[in-house]
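Take a look at this one chain, the form predicted on its own, written out in structure tokens.
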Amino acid sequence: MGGGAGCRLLGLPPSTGRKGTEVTDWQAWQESWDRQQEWYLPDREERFRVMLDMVEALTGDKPRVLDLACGTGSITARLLRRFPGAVSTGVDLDPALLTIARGTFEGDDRVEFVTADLTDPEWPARLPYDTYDAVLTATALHWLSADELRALYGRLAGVVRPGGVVMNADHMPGEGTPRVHAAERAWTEARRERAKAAGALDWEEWWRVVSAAPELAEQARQRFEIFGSHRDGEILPASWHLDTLRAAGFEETTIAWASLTDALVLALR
């Protein structure tokens, strides 16, 4: 199979070179990641919109952004579409997702990617800038334990400039409403089953496709050596995040967006 095999498996045509040689369509891979994530998060674009609204409100339209646990670069893609004058540094440890991100943004000098473990106390030393206007992350930090996330928030206080902002959109269910959450989980599971029956790729199926693609098979193997199938951290309520960010040195914290199960917390340095 040629380099575009993974795109064919995803129902996407491969790009071709000048002489008809197949080359990897990294943009197609990035978009396939977005579709797989939307299978779990139908309101994903809404949280991104609110996140970028607050970036503009608090830092202007030419921000220097740290895309934390960036994956394939979903936040960076939306950031640059909205703010062409922005610059972004993506940080992640996943070799497969970073390969897709680097391929997607190859040649764009507004974007850099850094391989780093966010549990390593020294990871900020790898960044190309001393400080950032905004640190943005979505649906990623729940992989960390409470102690690891508390330490990370402390380090972010030294990465974002005074007056800058940190925003984390993640699973942060409300407290004291068990029947509401049980009903929501049942409804969501039924929606997912309908989507799967219609041919949508879930997390496991998407990674099977990645692992079978020659352009990503080795990176996928490395990725599963690092993380396993899925790393379970701690799902913590928004109140915990707000309190922990304040204790880390942020002057103002608030919930910028919320659903029944997720929230976007904002911390102003």
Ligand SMILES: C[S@@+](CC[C@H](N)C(=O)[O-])C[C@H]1O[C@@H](n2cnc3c(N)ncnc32)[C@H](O)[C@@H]1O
The other form holds:
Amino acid sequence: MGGGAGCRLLGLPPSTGRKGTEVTDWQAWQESWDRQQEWYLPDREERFRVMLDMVEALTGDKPRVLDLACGTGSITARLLRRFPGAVSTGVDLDPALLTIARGTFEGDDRVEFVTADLTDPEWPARLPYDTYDAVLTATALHWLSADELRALYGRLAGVVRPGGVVMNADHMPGEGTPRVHAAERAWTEARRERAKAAGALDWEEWWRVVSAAPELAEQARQRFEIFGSHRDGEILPASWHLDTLRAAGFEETTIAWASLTDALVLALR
Ligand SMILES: C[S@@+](CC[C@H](N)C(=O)[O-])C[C@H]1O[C@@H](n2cnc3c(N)ncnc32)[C@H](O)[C@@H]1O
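Alongside the form predicted on its own that was just displayed, please also present the structure of the form predicted in complex with the ligand.
Everything in the complex follows now, all chains and molecules, and the chain you saw is the first one.
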């Protein structure tokens, strides 16, 4: 976080370097991103845990992982904490989030970050490895349209080694229960308002803080040029993901975790 403005805006003490010069605490920025995401997803850690359980079960404890649409690298952070022998490549298009990610993992040669647009058919050519044991992604692919995601799943079948796994945790609402979902939406809205009243930052507020921090302001300006506030793709049910992954060439597909609104789909190559 900004040694200066970022820390102050988020109510944290600024960190200082030699002779009182302020240094950027990227780890604190990463943690503030996690808090903001948890405002939307209180069970975010649980789905990460299940993801990593399945990585271990299917590929062992030294996996080569692709953290797809990595944001600030939250999956990579949890992966390396749990499996110090893992390596990770993070891919994203957002210059501000990638700056936080690169700052957080600076000097860690297990980690590389790649700037790429996942809707560009050529993006896999930018990866440092030909294949991966696991591709992990969370709360991201609903930014794509169904056609873009179908094409992406097809490309992932070429990126994951035979026997490797793709896992996608995202909004995948259950089907055929409109009254249950309406009640859940109202309850969630009330929970979020309570958290906001207690000081939690939502997406817009978090980006306002980022845009006001000198160490990230230019990258934030660039990301708003690329994405606007948020790019809305399609929210598709888990059944669509399972069918589409099968059609893309994955031999086994299943739901590894689910709530009323979200699911973690797993596809074994
Ligand atoms: C809500 S964030 C989730 C980030 C991270 N997976 C996490 O759980 O914290 C969604 C991410 O998807 C990325 N993204 C969306 N569309 C993309 C695209 N076409 N190419 C690359 N990244 C994309 C965004 O830049 C953003 O970092």
